[in-house]
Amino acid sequence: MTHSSQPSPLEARKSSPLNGRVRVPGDKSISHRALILGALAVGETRITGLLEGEDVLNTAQAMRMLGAKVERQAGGQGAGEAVWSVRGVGVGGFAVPSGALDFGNSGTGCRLVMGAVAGCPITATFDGDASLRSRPMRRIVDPLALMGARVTGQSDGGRLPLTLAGARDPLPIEYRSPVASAQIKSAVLLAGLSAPGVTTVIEPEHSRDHTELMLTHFGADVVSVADGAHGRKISLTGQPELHGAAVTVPADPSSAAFPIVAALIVPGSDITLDDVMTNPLRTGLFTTLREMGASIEESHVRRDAGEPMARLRVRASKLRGVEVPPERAPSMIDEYLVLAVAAAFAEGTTVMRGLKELRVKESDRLEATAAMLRVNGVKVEIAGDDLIVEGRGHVPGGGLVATHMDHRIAMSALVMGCASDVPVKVDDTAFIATSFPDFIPMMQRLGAEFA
């Protein structure tokens, strides 16, 4: 498997204010979807910006062993910044693996590459780290299968590794999704790529969009309108023949909302953070910290194959316990670990509604959230699916955090101790790797006291 077996713990101390000025990283879902369709369309897709993490050079890796060509080239229009070009096979054009596509830690990159698969006339057996080995796949193969793909091999309860076989000949489906879940949507819209007619999706809420978005950037036909109070319906039609194209990746707004929550938390700080995008899907974090008194300033905004973006100024802020509503789960998922260290330091009570989708994360996110705040003196209570925080002004800390292998836990562990009263230790920090290879390093130059 990918990563190593020796851990890496850590400790992080109250710091002095955090200032500076940072990119984070390219966003890890732009990054695995231009990979992934470069490697489906005809020509050279340029990708600048895309995230060196873990998790998408396996995406990259598993795209070679499909076929497609995958270079990394130095030098680009930002000084060292790397460019990535993809020369790829084309719509259905996936060849048989040598061996099995290994995802490490990336349930996203592992989902899509099996929307891609299920609709080419192969058979490829898809495996991860024992975290991603742990998470259910099964609501991703089941729409396939209706396509006409077949799982001829599966670990108990459909679980990695997993081999999938592709339709020979691929059905258009209309889909109704139980969750409204991007993984899902994309997985079902790429394996009808290789299909006949029209494939589609219909959402209970509007989940992220960078799929659709991106499709139309390489060439596809797809159509999305509303259906009902918040649900989508998106349609694509099948057998088109995508062009390479040139992708810049926006900064992720989920690995800004490290740096930002620190920045919130800790007396003084004032920073600001380089072209994070701002896509409304994406961005429920940035609405629900602004309710909770939260000083975030946006500035230079542009827009890159259909993505917007701007710079944030982000200043230290007196915040107040708020009520998040369920339906703006969707926009902010990956998130909701860093908000509760937040709601921590904030003075009243944080109710974040409707978080069933944390229980299929890279690990318990629900559960684990709750443990990480406990072990550091935060009072905090589960309700269904509901999570409810505390807040008291200040984090006690001094607590030992079991990660569980998820690199969100580490990294919102970390935060909290640049701002709690004693030093908060995390058991392993290996696994930011996965999304945020500079983390560490870069909180470091904010000001953060890491030992």
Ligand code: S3P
Given for the second form:
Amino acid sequence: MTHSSQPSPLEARKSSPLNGRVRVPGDKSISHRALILGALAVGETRITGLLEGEDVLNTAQAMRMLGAKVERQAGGQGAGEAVWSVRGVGVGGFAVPSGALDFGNSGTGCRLVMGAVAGCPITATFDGDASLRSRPMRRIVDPLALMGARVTGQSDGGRLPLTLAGARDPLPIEYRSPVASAQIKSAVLLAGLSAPGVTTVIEPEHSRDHTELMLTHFGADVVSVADGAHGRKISLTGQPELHGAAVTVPADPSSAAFPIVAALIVPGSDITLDDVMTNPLRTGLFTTLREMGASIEESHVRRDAGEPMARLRVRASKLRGVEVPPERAPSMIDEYLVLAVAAAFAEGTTVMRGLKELRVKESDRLEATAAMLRVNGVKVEIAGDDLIVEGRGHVPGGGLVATHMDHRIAMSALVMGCASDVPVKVDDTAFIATSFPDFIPMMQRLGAEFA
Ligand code: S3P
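Could you output the structure for the form predicted together with shikimate-3-phosphate (S3P), given that the previous block was the form predicted alone?
Every component of the complex follows; first up is the chain already shown.
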């Protein structure tokens, strides 16, 4: 799915207090994994609350092209109630796709499916939009090559488009990942499903563990133990029978981050968000915002398929600058843009350390965050891999923010405009549909003034 149409600019103005109760869409990471594991399982997987954003719909289409039967079955009213049914082909059973697999804007969909394909005796071509074509793929292709997969054709494997020939007899490996990346870990584990014996990934810091939790939910044997102070060693026993399972997708904390920060910075706001996933490997933003003085209360805590979730009540709060340690980065890697917005409205300096990975996301988010703030009158500095934001309790605004095909830049800038002195404009909101298709109407229902 690509965006060839005209850009859709939008302006956010100082809003009256945000109020109301909403459920943001299903978690993107879990949605991709439910489709992929459903496609590799035997029998039917029924998914409730799947995120129906473009990134996930591209993964659904890739699973169809690889031989799984994937259907949306209308449930009650509203997208969140639809049930997605996946009838899988079994571990190692993917079919040769009839054309290139197009992952649009999604690094997660593309990289996880590369891992799954690497364990099957088939060849598939992977492609994406201009943003995804600019992102590094060696970090995935290199460990998969150790397992027996090969990049064929013209590409050197560094960038899309590339063609991957899966391994006929995949080898189990022990892989020490140079970066704490759930995408790398997941790709290796998914390839390891077809390998005889134990595949192990060692990561320098513990990244989100949705793949491990969901593999266990589908019947695989996964062991995860600490490795050093912050690291993790994850081992999967290969060639399991994966059985189709029921999956309920909790609300995405990375999407919840936008209304949460908006409610914190718009004076007088009081909002409630239902079923937000609270897996500790995803909640670094909540920890940081609380350290800054945010009022975020949790209730109705429950667990589904190993994933915890809770209702969050968020009230406008006076925020102060803090220092965010580098080891927290994996648990809030997608949230620094919107944290930087909160930091600009805080009193005092916020220092965010160890943000190297932000440079290889949907855009160079380190540069893009600094540019978004600067153009709206906020003092900001990049020092090596650190981002330093001078909070002055208010943001002048008035800037036009370039979104660089990055959904989270667009949403962060619009959140900033909800409380800035004068409106903030974004050049294109089209990419918001990759992860949070209802963002604009949902924020407007809460009281945001977008026009
Ligand atoms: C994701 C992992 C993260 C994150 C991405 C989703 C996942 O990337 O930025 O949006 O679902 O595994 P890295 O693991 O490469 O940091």
